[in-house]
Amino acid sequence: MDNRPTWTSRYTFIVTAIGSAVGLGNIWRFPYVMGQNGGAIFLAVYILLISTICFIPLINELYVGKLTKKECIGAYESINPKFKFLGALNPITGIIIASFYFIVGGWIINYISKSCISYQIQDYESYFSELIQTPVYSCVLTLIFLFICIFVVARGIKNGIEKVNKILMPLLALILLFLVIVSLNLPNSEKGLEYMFKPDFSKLNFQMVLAALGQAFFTLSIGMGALLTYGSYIKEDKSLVKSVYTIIISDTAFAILAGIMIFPAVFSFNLEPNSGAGLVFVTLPRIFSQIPCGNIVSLLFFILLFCAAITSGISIIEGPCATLIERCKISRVKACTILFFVIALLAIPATLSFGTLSNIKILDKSIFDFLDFITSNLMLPLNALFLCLISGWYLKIKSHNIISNKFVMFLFDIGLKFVVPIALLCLIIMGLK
């Protein structure tokens, strides 16, 4: 397409790509997964994997987009027409992820509103349980968050996605740094730092390694077509390798800072670091209520979460949006309108699965948990697996010399054809058990 949008600069591309990677996966999911998998040893394995193995599918997805200059279906079709149906799995995955991911965004909006006023909650676990089981209110929150993300995407690349990321990413970094300072000044905060940075090698096992690998793939947004779509907007003169390592380093830094923000506070109040998904919505609000200016700290924290959720949320929508625009030859506004109703159609039952529809089970899972399960454990790794095999064996990406060093390019090719597919197969097998 001659009028296809492009990033206005390398900086805006990197900021938006970092925004895609730095989301709830870093601020919400990373700390509790780390807490459930041994702390420091998990962090060490995670850093090793994200800087080596995960580098390969990340640069591969961006490069396929940059090379083909098409959305997901068109990109796969350009490589070989028989792969077109595999390309369609990417926007479908993005739509399903949006349908449950945006529910969490709605919860964040609620906590922001509560933090703006002086309120006292005696039992935070009961409060959170009541929130997610309130049908109309929780659905409205989900739809509000969905509308915000859709509105940004409808504004386009320059006036929507780029502009929002250029504002929210620096704001996110500043708030995170401030909250890190607050956390480090709490009594006994050093215990949290010890938990994060003093590894216990007895907790090193295959299951933990797979958990670290899964978190790395999840946080980088690999396998949902968002990065392929972002890659298709890159101008020819952009260096992908430098950009990819900038994205990985930034993403990892945000995840580590999120841990430094959370674990010292958790240990300071003698709470459990492995409290799971409720760490952010139950454990941390309980901590905020016990520190000076807790409402302000709480407000900043949930604004931080909101910024992270928005930047990754718009990247999730952009993939399916680009597919609708280019395959159906419709305007961006029409594509976004269609996506709003499609995602809402899935998101409302998923939102109600905590209350009104809690009795509906799919494979013994609630609707929310089922959507999370099939995307995280099956669709994301499968999409990444397919693209690695297609690029390695059909596109023969080695011949494109995207890495100047021949030996590194050789290792990259081996990783693309063998190492990453094997790792992804292990993730899929273990995830489906």
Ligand code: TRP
Second form
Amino acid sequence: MDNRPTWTSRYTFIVTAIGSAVGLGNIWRFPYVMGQNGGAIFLAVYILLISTICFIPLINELYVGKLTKKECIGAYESINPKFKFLGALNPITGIIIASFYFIVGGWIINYISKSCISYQIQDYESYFSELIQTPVYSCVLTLIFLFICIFVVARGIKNGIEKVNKILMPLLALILLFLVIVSLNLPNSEKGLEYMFKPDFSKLNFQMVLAALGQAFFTLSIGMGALLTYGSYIKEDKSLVKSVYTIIISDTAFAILAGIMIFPAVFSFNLEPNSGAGLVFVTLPRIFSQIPCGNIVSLLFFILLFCAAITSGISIIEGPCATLIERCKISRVKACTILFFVIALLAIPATLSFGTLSNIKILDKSIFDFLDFITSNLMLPLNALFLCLISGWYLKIKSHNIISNKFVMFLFDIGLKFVVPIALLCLIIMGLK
Ligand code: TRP
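Switch from the form predicted on its own to the form predicted in complex with this ligand and give that structure.
Once more the chain from above appears, this time first in line as the rest of the complex follows.
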């Protein structure tokens, strides 16, 4: 075949896939969604879903990439030319996700520099809202973050994506473990652990199950062709199932550790665990300012967040980048340059939607919220839904011997054809309400 890149080894593939999965979704979003949905009971439902239902589309997406050895549009097209347009939805989703994901990346850069310089802020809430409302500064931050991700992707699989993941992922794990220890040593930390691990069954409801499902899909990076593209670089992996287990277990471990890092600290200072998106940018800095060596802890925390966001940001860009390279027959550097400008064009209005453009509303939402809403609630689940149906009904994946155990393969097939599509439909319908 042509000169498509491939992974250097199975290890680099797994580390990179884990890098894609472990991102802001685990460290920023997971704790606050958990905080808003009742703590331990949410965690229990989440673990149940991630080890059953989510396993299916994850294997599916990687497998379709591995089978077709093409980027998204080509992969769908080679299953049937009719599906080409469904394939094209994937890189489009990626570009839209990039345009708001990278804004948060920009905020992280600000907090890193803040932790380096000084940490004397009077009111954390107004500091954060001022930051996101300052037009030029926040746009520059977004563009810096975008540039870093694009730069890594432009260097290619071996010298860019693999290298960065091989360095940042172990670093991320080390910092996380250190911060967990710090947090557990704060006074009254056991209250946080209780909140995380002692379920209150009265909080169990359908809405919360869907929130857990949405979170699981987002954190595993399902539904925009990132994994399909990563799968297409696999040379031969006899045990895709084993790799998927490793990815799921690692991703869940990172999310739980992020919770153990955050909740004991929050309870130790008698703060609210359900403060939403500001948990990491408002509540935590307030805690850092009150603990010994807070500056260093703060710096480490935001470096942790930065590493997680970079390795995921890379995966968001690699999908559309591969599509441009293979469909338009252009070089990787050219593809990345085009993507930089396209994403910037969307990301700048989204960044400004916290301040200058805050009165522009689409469906009653700011530009940032709207982009988040149509991708997380509609496009990601819809893409995953299409791919499950295509694999289950059209590709007849049942005959493809992905899983050696016949009964498990039977369950997998049922999941692909019925269970996951129904779950995704519920997610879409409830999400659109
Ligand atoms: N999984 C990443 C996170 O948890 C985000 C992400 C990266 C993503 N690539 C994706 C989400 C593809 C959906 C689709 O932060």
